[in-house]
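One chain is shown next in structure tokens, namely the form predicted alone.
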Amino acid sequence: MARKSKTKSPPKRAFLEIRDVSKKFGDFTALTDITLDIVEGELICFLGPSGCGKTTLLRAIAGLDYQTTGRIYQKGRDISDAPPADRDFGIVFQSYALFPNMTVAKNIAYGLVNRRMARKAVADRVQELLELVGLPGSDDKFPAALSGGQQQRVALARALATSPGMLLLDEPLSALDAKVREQLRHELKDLQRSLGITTVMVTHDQEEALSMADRIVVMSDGRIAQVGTPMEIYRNPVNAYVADFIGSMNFLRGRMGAGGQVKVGRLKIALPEGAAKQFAKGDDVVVCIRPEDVAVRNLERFKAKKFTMTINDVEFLGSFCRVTLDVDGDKDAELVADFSINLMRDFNLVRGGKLDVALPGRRLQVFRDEGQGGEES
């Protein structure tokens, strides 16, 4: 009996696509020859240091700040030039953008009155949503009287009033304090994933990004620096610009030798031979590697060679210790560590003390040294 092939769910479509797009303000070049595309469903994060161009790029998504070249289509349609209103999205601010004088009804109502609905529909339509957003029974209440957290989920009801197409989102969680923080990206992405609608996150926050996103667009300069998952992000950033800003990270930097291995200060550590095969002897390199990624257990196991270092400084941060380490008083050759609680405990690892670790071939990143990232961030 002939077994029946399995069909292949079809990919999922681009909701919107971004075609060359530039913004100038003046002389001022605030974003350069942006492409992307933003499937239907996902949550992608723009993500990036101030002035790295994400909310100027969100802002022209939103037809807030029109681009100066380059096309943006919708769902095919292209709404370049098309006036917010036309734009199909909803959208949440930083400062919640609520009307202080009005209910929360009224503020989750407004879209939909001005598409005079009728008043029953409008009534059911906002119970729906504060149901939606974890505030029944908050109707008759005044701004002024809810929670930074409280008026954050009355913005988000407002946006998804109109049942819009797309959610964009401008560093909405920043104004809050982070316990409450934590808490609403949580139930933010669970509302994302039930509702299954695209939505654009600006963020500088980095945890948030890796949190929440189905992607990560990492921007610097007006520029894409990398897309990707967020593991992708954080596994293999293309530069060390990305993995600068994505996570802890520590930058040897030192130079290429013989045998495929670089000299950092007291250090020769062998390089992997695909990212040996980069670099000629005498190149000047950064070779990174995320602190929980130096290994202390087992160390037979790893092909890489072994150091004896001394340990500089342990700083306590409840689950985990972040240790700090080098060759007898090298600075160049300094590393940081995180180490569970329970290995602590197994090595005795105190300040002072001294330590065997290996740095694994497989989780070391390798990069040309242009002078970018240097500080563990």
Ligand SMILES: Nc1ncnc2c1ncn2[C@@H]1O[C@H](COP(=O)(O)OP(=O)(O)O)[C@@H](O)[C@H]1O
Contents of the next structure:
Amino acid sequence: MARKSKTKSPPKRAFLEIRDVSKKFGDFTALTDITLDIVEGELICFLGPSGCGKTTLLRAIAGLDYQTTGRIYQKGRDISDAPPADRDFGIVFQSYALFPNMTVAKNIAYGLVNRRMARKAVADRVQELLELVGLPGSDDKFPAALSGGQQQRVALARALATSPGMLLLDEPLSALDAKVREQLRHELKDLQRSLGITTVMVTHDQEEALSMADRIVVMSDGRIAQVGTPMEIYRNPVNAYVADFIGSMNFLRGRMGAGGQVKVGRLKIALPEGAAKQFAKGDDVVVCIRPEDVAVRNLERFKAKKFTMTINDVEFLGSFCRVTLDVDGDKDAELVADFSINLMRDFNLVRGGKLDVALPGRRLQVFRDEGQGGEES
Amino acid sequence: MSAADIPGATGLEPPGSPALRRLRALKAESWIMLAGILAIFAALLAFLALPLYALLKKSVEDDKGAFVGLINFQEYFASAGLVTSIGNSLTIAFLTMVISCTLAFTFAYGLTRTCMPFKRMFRALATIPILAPSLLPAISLIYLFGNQGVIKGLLFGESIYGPIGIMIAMVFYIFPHVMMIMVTALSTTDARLYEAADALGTRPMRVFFTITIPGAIYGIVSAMVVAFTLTITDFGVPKVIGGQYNVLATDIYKQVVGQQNFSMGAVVGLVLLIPAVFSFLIDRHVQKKQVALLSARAVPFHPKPHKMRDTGLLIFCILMSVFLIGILGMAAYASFVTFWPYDLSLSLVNYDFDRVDPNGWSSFYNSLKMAGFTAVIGVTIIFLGAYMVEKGQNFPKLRGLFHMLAIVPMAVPGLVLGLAYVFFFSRPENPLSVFYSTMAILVVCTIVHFYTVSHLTMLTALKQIDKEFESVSSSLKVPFYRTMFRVHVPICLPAISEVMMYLFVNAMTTVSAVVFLYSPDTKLAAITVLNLDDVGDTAEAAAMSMVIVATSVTVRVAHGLLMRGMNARHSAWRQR
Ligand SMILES: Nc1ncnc2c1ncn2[C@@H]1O[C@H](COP(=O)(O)OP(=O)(O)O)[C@@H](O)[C@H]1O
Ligand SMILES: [Mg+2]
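To test you: the structure above is the form predicted alone. What is the structure of the form predicted together with the ligand?
Let us now look at the entire complex, which starts with that chain.
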């Protein structure tokens, strides 16, 4: 599952190679020097906030909008200047883009009919695809009679009908209700795995990316911020931007003090040795820790210092509680922690109460502080 | 892995420009697209841009074609009679604008902001004038207030031949255009503004001036501009009822048809182009702002009953309808009267056009033919043009340029366009001169004349279609034209039918553009109305107008039935 493209480069060429691709709209640069390999059979997600260039990159891969500079190779063939019809992909959009005046069967068969297949063969293929996406018997319905989730399945079947070598999905689930979205996530992933089709999916939803992708490409302002498996990106974000974008994260802004310690407000946080070495005394840094990594039980285990904190707020979120803590009214060192209901009960945590916590060194991420809001490019 | 690790993938640009490489890689379908754009673009150039240039050129030449600089303009502004026309035109246009906008606003207010009954009926009634040539209200007024008019006394001795007649007829003729803009303007409002004002106890008058008017202001300005332009550029009304009162539009006709003074005609044409272009620019500007206002709209407004207001506006709408029906009814009645005012028995004698005009009924058949060709050929070209502008994948600059050219006809009055055609196509050295005095030139001129509105209607319909259809289509390796025929055309059928109706009705009723271009063999019904009136056969002119109205009504009804049938047949997928 965890493919590392950075370390073991196989001698054979990747399925899709993107080399120094840039895209300009007039004076505006939408993509800057994107270089990326996509491995055959994987599901790779382009993840980033709206407007960061995900769709632009996808459309360059499809040939729907050409890149301004840079090359793209599919299976070693230079497709950089080829029109979409000369490339080999199926595409699905957020808007489904089903032809409203055609039945489901006609929609799915749209790309087949053009290939001079026998009528019987087309009908069989349509049935096969309807089964595949879980909509048998919907042949004669019009898209307007289907729910959003069903429409997106039809769109998927249409894209897969011609057995393309690659599937491109642009926010395929974003227009759907939360419930349907979650269900389709699984179905889509299962389908992709069983067909083994190389798939690029664009999304701004980090949860979606984390749960579906084999690898994630985090993008920011037209550049790639990080490429890696969901676990790598969640556990080892390369900068504060990625750390902020993926999952919840505490950002504690402080200054390097003596002995590998960071001073955050009145707190002194000891950094693990490796991290401490990267910074000199007096550097502005951000110390990051995920809410679920704030430790309460068995504090003796950690070499890290204990801090006594006040519980400012408790937010009940169903299976766990989100607790806001601070050190004696010190707003600079406010900390959000996720605690299980079990833990809440055991420690009898209520608003205004006190609590000892530790910030385990190996769970800390430390970055140079380069401005507000965890922004960094 | 870096690019260097991989055999073959150098990431280097191959030599040559990417644009050229992509051009070479294009499929046949893209070439078809390019050929299509270029063809329509060339057609608009040949039938719009070049004639206008010929007009411009003519204005600085003498009648033999030698360059004389601005002498024609000097001569024009030295002639007191011609300059008076400018004043007259501006006065008439201004007053008509004020009157028609006031009436139309009140009418539209009744339709949108009250709980009065029969709103749909009033709305349908108010669009009647569109179905008639502008000559009809003028003829009707002659029967009502002319020398032998039925209610002549109402004018207290004033003559209907002149500014009063022009203004009343113009108000009738432009009412539907202005009213529809006002209805749109008053429909796009946010109910919450009124609720907030209500909650603060604001007096109705204040609400009207601080919320209603500002909310509709762009529409009002747009309506004023349209009223002004339509009035100043219309030719039929002042021709029939203007008497000795000269305006710019009749001056052009007199200079060109009467005195064969083409250079002076060109100068007057350019003078007429100024207010038209000016209002066009204002309208474009205002409409952009209107769109912004519209997108911010949230809660639709539902009027609450208010007895006094509802009754007052109901009475107003009834009076307005009486005016509109009265004008049409008078013309209809007069057309059946055997010999006005001496023999008031009803007969069809006035419909025997061939008795008074050798091209009588044949001109009507010409009109049908011309309108039919205009509708069918026009809608095809306009659809393809709009499709390429909106859905084309390559050649963005060319498509943008084409769109700009497609907007231009709106700023060109029919008279000016017709005149430009005369200058351009009558020159024997022009290879296109074979068109001159054929049915084809009438069709082409009419399509160009009404291009913009049709183009914009089609564009709006196409914009509502998912913009990813082209992407899906090319990913499935289906050429664009196949998807266009199988998807876009069926979805756009309502708009296609509407544009066809619009083109047909306008082709039936238009006078201004074609008045310079017809030949005896291609004379049109609306021109026959003009000629009949010119020689004093007013009853026959009224009768021919009624034939035109009846044809337009038939087409409109057919369109309605077609739409209903289509909605029923496609109910499975067509919304609404
Ligand atoms: N056709 C275009 N013309 C100009 N700017 C564009 C065009 N398409 C996209 N952009 C700009 O490029 C940036 C990236 O767009 P996009 O790739 O659609 O973002 P995303 O899909 O990540 O939300 C945005 O700032 C957008 O405004
Ligand atoms: Mg996008």
